[in-house]
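As a starting point, one isolated chain is supplied in structure tokens, in the form predicted alone.
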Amino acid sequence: MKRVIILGQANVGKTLFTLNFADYLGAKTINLSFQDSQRGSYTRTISVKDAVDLLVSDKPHHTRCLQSAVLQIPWGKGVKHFEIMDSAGLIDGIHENEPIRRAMAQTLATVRQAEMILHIFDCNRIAKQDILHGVAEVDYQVAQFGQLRAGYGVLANKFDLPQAKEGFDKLCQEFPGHCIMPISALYKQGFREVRDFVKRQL
């Protein structure tokens, strides 16, 4: 079973995308596996709606461990399964908080094990702050690593916001040749293209 890891800076919408993508694929409940460096590994079965209420936050670094679930996607007359992995937000440099440092190290160690990378950017932030502040050095490193494999896709999130188109255009200029999909994790816009991208890699 192939793995899809969701990567990006803090507060770009990784967890909301992961859960709403599960809902888009028809999952009303989700069996989440947590790999927590402090609490160990455990699972929890929860409705997607409750998971959004519990796990999504505007607070940076709310996600502090890998959170994964097995999803299914239509395939001919049946389905194919894949594992989707939500991850801790990445930053340049070393964070002063040890649990956050551990979470980021866990994320980076897991990237090599994933067949697919969905790299999320906040294109509204890029429009408002410019490309230098909206795209971190760690994003360039992820893109450099990701371009070595077919299963690397860029998700330009928050496309529902007024300035997002400007940020999307800047992102396309900064990462030419990559598959860049405009999405709204909140409103599930662009999810059909993401589904088709994932399906091509399975």
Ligand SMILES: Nc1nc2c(ncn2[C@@H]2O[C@H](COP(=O)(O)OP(=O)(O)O)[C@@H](O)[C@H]2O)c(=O)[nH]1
Second form
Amino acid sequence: MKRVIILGQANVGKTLFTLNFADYLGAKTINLSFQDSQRGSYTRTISVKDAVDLLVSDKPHHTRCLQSAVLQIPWGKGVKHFEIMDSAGLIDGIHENEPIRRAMAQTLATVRQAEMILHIFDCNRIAKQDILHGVAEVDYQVAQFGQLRAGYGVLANKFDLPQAKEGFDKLCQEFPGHCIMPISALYKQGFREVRDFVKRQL
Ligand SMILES: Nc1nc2c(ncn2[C@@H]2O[C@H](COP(=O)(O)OP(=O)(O)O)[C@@H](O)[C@H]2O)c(=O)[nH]1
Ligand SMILES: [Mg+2]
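Could you output the structure for the form predicted in complex with the ligand, given that the previous block was the form predicted alone?
Expanding to the full complex; the earlier chain stays at the top.
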């Protein structure tokens, strides 16, 4: 089964995208596997709505370990399965908090095992701040690594917010030649393009 990892800085909307994309693909409940370096691995079956309430937060670094689920996508007269892996936020340098450091190490170790990378940015943050804050050094590294494979896509998230178009344009200048999809994880906008992108790699 092919795997897609969701990467990006803290608070860009990785978890909300993962869960709402599952909902978009028709999953009403989701069987989430958590690979927690401290608590070990465990799974939880939960409605997508409850998962959003529990796992999405406006506080950075709420996601502390890989959270994965198997989703299905329409395929001819049937369906095809793939695994989606939501990850802890990437940061430049070394974080002072050990669980956050461990989570980031886990994310980076998992990238190599994934056939697809969806790299998420917050368009609004890019517009409001200098591009260097909205796009971190680690983002350039991920893009450089990602462009070596076909299954690398950039998701320009929070497109529903007022200044997002400005951020989207900056992102396109910064990453020319990449497949950049404007989306709103909150309102499930742009998801058809993401679904088609994932489908092409399966
Ligand atoms: N307006 C808006 N807010 C969003 C969107 N995606 C995520 N958020 C908000 O951004 C915050 C961080 O989301 P989360 O998924 O936890 O980010 P993560 O740290 O990358 O996993 C939460 O308050 C979300 O509700 C979006 O498309 N539009
Ligand atoms: Mg998260």
